[in-house]
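Take a look at this single chain, the form predicted alone, given in structure tokens.
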Amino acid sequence: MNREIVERLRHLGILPSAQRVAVAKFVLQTTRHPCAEEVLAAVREEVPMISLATVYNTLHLFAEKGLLRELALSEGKVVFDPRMDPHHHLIDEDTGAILDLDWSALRVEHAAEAARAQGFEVSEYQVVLRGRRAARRPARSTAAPKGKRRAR
């Protein structure tokens, strides 16, 4: 696995230091959208002396080289997305979890046209949905409550 990561970094013109390889190993294997602090916590197991500044610099470099996407999906919080194909996001307002939604799950084909009508040239777009899981109601029981008999 490390050999593949080293080759991928080299292919992008990134010098594969031990810190960069450790960061890449984590962020390219996760399905989450980690912030720099989460990456630091995960990578410290492998590279105990790594600093938060090194993690930030590495993540920004990876985003600049097209290995990750840097996303500001909520106020004051930047996360990194290893999924580079076009897709949308759903944010759970209760937990903060960020879920990926396939591009084809939403129909927004007129969004770029609307922006062009306002004089913008659109380079990229995505939809960010925010919400809470619907409360699950217990299934209705057909049994009579204890101590009571059903009417016949």
Contents of the next structure:
Protein chains: 2
Amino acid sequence: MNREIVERLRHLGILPSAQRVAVAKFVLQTTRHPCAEEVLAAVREEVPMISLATVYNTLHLFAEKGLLRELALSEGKVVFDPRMDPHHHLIDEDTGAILDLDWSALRVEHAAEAARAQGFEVSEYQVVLRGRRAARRPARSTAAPKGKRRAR
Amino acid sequence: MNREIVERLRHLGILPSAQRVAVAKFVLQTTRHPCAEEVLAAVREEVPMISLATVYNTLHLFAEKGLLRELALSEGKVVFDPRMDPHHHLIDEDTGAILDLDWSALRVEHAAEAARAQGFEVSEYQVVLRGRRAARRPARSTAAPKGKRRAR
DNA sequence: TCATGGGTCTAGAATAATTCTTATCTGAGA
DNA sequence: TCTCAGATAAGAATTATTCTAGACCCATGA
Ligand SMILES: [Mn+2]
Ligand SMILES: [Mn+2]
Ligand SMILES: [Zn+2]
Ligand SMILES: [Zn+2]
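For comparison with the form predicted alone, kindly provide the form predicted together with the DNA.
To see the whole picture, the full complex is given below, headed by that same chain.
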């Protein structure tokens, strides 16, 4: 498992130091869109002496190399997203949590044309949605719903 | 002209101080999505002694009262947008400039459904596009194209 | 007129996120 | 083993934003 990560870093010309591997292990596998501080907290479990500066350096390096993306979706925080395929984001207005929506979950039409009409060539786009968890509908049984609710 | 602004503020229960009127005059009429510093610079022409704290206070107050919106589209800066109707944003990747795209300029389908599938009720959404000014097409005449030339 | 008080304003301090600086460490070769 | 480019840690610096304190402004009423 570490092996794979080490290989992946090497492949991109990134020296796989202990710190970098630990950051990669966490951030490439999460679906949580963590900020730098969250990455630091998670990674410290494995590499207690890693510094925040190293986390920033590593995340930016990974972004440059195409391993992840930096997103500035709201407030004053950049978050990191290992999903490099085009997709959309749904922001929980109560908690700030960011969920992914697959590209195919919704449809955008005429995006490129609309930009071209302004003299722009679009390089990427996404839909950013904000909302709140819907009131849980009345439980059908007495058993508490378990696990995460399936999509679709 | 100031009269109208004063009226508009009064209507919302905002005491129309000189500073607030000056901020409103600039920010409610611009299409530029300025950040607080830019508002400060513009407003200082009229009210040289206004402070940055007052600009922030005023902009937040206006946002609360529904006169404008705060947007965190990218980088580490909040910008302010007097357009309160739903619309989309196109970000110039070279300059950071933000353009509006009318809601009708493109079409999004299944947004609410996609969010509902995740257990969310959408309160708003928009498409965020990034791109660069298209290479100016070959000039038809020998006259050099005028206006600021883009770097890179 | 003068005191009171609510709301407003400014300057500067404080905070928070991020970046920079610099000295120190490491490890892959020569 | 020696060397040095690259990597790291710690803390200073920067940038955006918010907070704190006190001064100010002006309507009201004794
Ligand atoms: Mn976070
Ligand atoms: Mn700005
Ligand atoms: Zn994502
Ligand atoms: Zn806008």
